[in-house]
Structures are given as C-alpha cells and as structure tokens.
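First, one chain by itself in structure tokens, the form predicted on its own.
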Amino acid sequence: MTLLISVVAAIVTTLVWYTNEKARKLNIGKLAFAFWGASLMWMVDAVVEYLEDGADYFVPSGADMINDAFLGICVVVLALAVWVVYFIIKDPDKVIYTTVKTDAQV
C-alpha cells in the first residue's frame, strides 16, 4: 500500500507539473521528485522484503495493510508539508514579500 500510494502521488504530481505552466513556476517539480524518490525507496523495500519472505509477501494481513496505508498517507502529507515550507521560503511570485512590505509601510 505504501508503494502504491507513493506511486499514485508521484504520477499525479508529474502530470500536473507536465500539463500546467503555472505549476512549473510554483516548483511542483521538486514535489514530484520527492514522491518519485519515496516510490523508489518503497520499491527497494518491497524487493528486499520479497527476497526475505518469498510468496508470503503477497498475503499481508488486514492490520498490515492498514498500517502500510497509514504510513503511505503520512509520507505524502510530510512531503507536501516540506514542499509548502520550501514554497513559502522561495516565494516565487513575491506575494509574502509584498504583503509584509505593504503592512510595514502602513
């Protein structure tokens, strides 16, 4: 589930980055790289776990699937939070800068 959630987030983010010019300006490509990196990490984890457990890897319990889904959602939320912090610091349209500057002049 973790791998599946990360791959879906990576594909959606990549499609948004590819089809939307404004998304490229907002550095959504960095978010796509984070999701693809997480997907690669979970893929390596799945391969290693399969090599250790064999066919039992494909028969997870319900509790394991819920835990993996929760972990996948947490990974997506954490990546989004890091991207938002990066976006606020970078401020490509200078919205925060102009707001702070205007408020300071009043």
Second form
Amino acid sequence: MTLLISVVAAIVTTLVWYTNEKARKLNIGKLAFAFWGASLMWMVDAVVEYLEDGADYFVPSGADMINDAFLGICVVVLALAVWVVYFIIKDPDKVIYTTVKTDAQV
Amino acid sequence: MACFLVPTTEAVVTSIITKVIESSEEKKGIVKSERTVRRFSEKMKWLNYMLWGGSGLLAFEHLWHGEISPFFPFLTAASSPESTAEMLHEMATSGVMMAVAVTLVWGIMVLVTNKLEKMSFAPSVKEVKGEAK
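What's the form predicted together with its partner chain like, now that we've got the form predicted on its own?
Let's see the whole complex now, leading with the same chain.
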C-alpha cells in the first residue's frame, strides 16, 4: 500500500511538473525525483518480500493494509512539507522577501 | 531493518562527486547549461535527489516501524548479535539492490537524455540540403 501511494504521488508530481511551468519554478521536479527514488526502493523491498512469502504477499491482513496506507499518506505529507519548507527558503519568486520588505516599510 | 543505509551512503558519495565535477566544470569554463545540453553535474543531481529523497522517506518508514531509535546504537536491530547479522544480511541484499535499481534507472535516464541532446544538435535535413547548395 505504501508503495502504491508513493508511485501515485510520483506519477502525479511528474504530470504536474510536465504540464505546469509555475510548478517547475517551484522545483516540483525535485519532489518527483524523491517520490520516484522512494518508489524504486519500496519496489525492491516488495520483490524481496514476494520472493520470500510468495503469493501471500498479495493477501495482507486488513490491519496491515490500514497501517501501510496510513504510513503512505504520512510519507506523502512529510515529503510535501519538506518541499514547501525548501521552496519557502529558496523563495524563487521573491514573494516572502517582497512581503517582508513591504511590511517593514509600513 | 536498515536497508536504507546503503542508498544513503551512496547519496553521500554521489553528492561529493557532484560537487567535485561541478567545480571542475566551472574551472573549465563550462557555464550553466541552457535548455539544449545539460552539464554532467546537473545529471548527477538527478541521482542525488532520487537517493536522498528515497532514503529519507525510507528512513521515516523505519522510524514508523520502530526500527530506528533516538538513542545509541540508533538501530534496534543492532541490540543483539543475531539481529545485527540479520540486519547486515538485509543491507547486503535489499539495500544493495535498492541502490543498484536507482542507479540503473538514473543511467537509463542519462542515456536517453544524451541521445535527445545529440538529436537536437544534429543538423536537420533542410540545413544539410541548404549547405550542399
């Protein structure tokens, strides 16, 4: 489930990166790379687990699925939070800089 | 257990290599690229983002599952020799495979990009015909 959510996040961010110039300016490409990297790593983890458990891998318990889904959502939120902090620090459009400067002048 | 440590280590190494390549490119006077051709250090950064991002999110997963602790030795699997051996085995198998998978995908990306860059620089049929006249 975590892998699935991570792959969906990677696909969505890649599509946003491709279609939206504003998003590219906000470095969404880095976020997409992070999701793809994590997805690849969880994919390897899934393959290893499949080799160990066989078809049982595809029949997780309800509790495991809920926990994994919750983890997947938290992973996406964490990545988004880090990305927001990153572009606020970088401030590519100088929005924060201009706002602080204007507030200081008033 | 601690499989994410292998890609993290690779991320540290590739980040250092990127810095070295970047400074040597600047010394050689290779300026920050335009849309057509990217510097190799820029392509190296793709790998860094994937490795840092991936291993960071995996570290969070390990924290979630209680495999990382805030106190020494930081990894719960390092508390006994048996679990340490199991952890090292996992690092040698899953961890190495993770690092290889990410690097392989990056390698394919670089190859495709190089090919596209060469194509964008190759003279078009019209240009070649024009020169012939």
